[in-house]
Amino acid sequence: MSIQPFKRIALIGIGLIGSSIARDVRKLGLASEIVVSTRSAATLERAEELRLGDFYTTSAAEAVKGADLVIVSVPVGASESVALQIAPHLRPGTIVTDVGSTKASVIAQMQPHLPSHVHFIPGHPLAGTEKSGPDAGFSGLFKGRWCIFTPLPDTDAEALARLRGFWEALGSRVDEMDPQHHDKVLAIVSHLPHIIAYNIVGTADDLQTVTESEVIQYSASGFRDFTRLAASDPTMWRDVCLHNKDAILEMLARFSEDLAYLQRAIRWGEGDKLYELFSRTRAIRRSIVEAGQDVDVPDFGRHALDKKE
């Protein structure tokens, strides 16, 4: 795909998803110039050991100056503080944009501190790892994964299309939601599964009658799979619990009420209400594979995917 490459790209936060697009906009030409910034010095520096921009800094004030499109990849928490530091330095018409996993709490940071000039369109690429810092990050990263826009009243068209380019360049399909839409969407898709991986594998650990051992010798690939989820970054994923509470205590009070039902079936040995709830889960399974989400094949098909091109 060609687009217009931007002068300079400043990306605040270098870890898991800056560092992949680093490895992008350089693979594919997409900016003259890749400014790298983040608070850490020895994360700054790994990013130089690891070639990922043209210049580094510990200042996000610094970062912005004369760049075309900024993008935000900080835990979505420290938003507003990002905001604060960059928005007198940013200059007319760049493009502010974050990959923030909860949208109306981004923007509620953020817009008030930018300035009118630039333009913000939130954003959210849904790919990932439960790896973190900047030597997780690959080039290959966002293709064929979604990219949703979360954009604001008075958008500019020309901005959001342009954005919109570079993102699929990266490989992402790009799509738009309503902030609080896409906050209860990704409390059930992404959100509550994290949250119930950190649960089940906290209570394997702190089971008193099944060893430490036996839980990693045995685990089967339902656990070890879980433990993958668990794995995720905890700033992150801390600070999307605090900043997407409604959504995700209304799909936790969801989720605690099937539960129940499940728990009076098992009780109760009711055989077809379970077995039309296992049914029924199978067929979503299905959709996913079909919807070219996950291949059908076994591990859930992460080592296919991963060798994918």
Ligand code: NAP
Second form
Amino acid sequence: MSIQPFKRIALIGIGLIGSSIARDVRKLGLASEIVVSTRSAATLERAEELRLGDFYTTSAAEAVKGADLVIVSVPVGASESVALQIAPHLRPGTIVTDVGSTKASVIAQMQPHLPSHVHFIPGHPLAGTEKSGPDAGFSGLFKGRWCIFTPLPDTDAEALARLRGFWEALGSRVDEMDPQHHDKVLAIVSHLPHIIAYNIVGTADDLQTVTESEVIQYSASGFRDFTRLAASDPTMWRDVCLHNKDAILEMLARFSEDLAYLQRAIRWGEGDKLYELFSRTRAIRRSIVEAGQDVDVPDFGRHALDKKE
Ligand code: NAP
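Structure of the form predicted in complex with the named molecule (previous: the form predicted on its own):
After this comes the whole thing, all chains and molecules, with the earlier chain placed first.
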């Protein structure tokens, strides 16, 4: 795949996502220079130790000077503040993108402040882990994963194609949708599962005062699969909940209705209803494997642990 490398990429935010991009940009030679910017001196120092860039600064305004691609990778609630800092320093023709997990809110926060001479293309790579910070990133995170753009109506086709080429070079498959649709889809495939995980782990934590260490001891029965999601970054997920409020509340309402249906089926011993639902959901798992979004290994992700045991 041939892509036109960027001269200077400015990474605003260098946590799991920003540092994974930095590692791939370096490895694949997608830019002549990488400027790393993060708000705290401690994270910046760590990024420098990890050699994630060529220049380092705690000033987002400084970082974007002379950049032809700016990638904002901060919690979605910080988008407006970043836009305000960088806007006066962006040069004409620069592509400005982000990786935030919600899109309508990021657009509302950033677009009004960005100058009309830049190409603002909101994006969201559907790739990540429950870890955060620059040490958590790794090269190859985006390989085989989707990256969704939610372009604005007047987006420049050439800039869009260039950014698409960038994400494809990282190994992603790129799709486009409107921001509201993105936020609805993500509410069900990502946001709701995380909220359910936070809730179930919280409930178990309350119960633990009763059951002592049994919740941990017998966690392999299912509970531990929720704990991975519930270990995700609290700041990121607080912001996702606050910035995709409507879609999440809609999905939670549907979820509660369906849960009440299950509850009634269990109460009244309606085994046929339970069996029908559990068979339907099993088929969904099969389609996820067929779509290459997971592998059909019975104990996926537990191999290293099993070897230790
Ligand atoms: P992360 O590892 O926690 O890193 C966050 C970065 O943002 C750090 O550089 C941090 O700086 C900076 N930051 C935190 N709060 C800030 C604020 N109020 N103002 C300015 N900068 C701030 O986070 P991440 O996982 O890379 O997530 C970054 C973005 O990617 C989020 O919008 C998230 O929704 C999205 N995303 C995450 C995942 C995932 O699985 N994690 C997947 C797809 C998309 P300091 O350390 O210097 O404070």
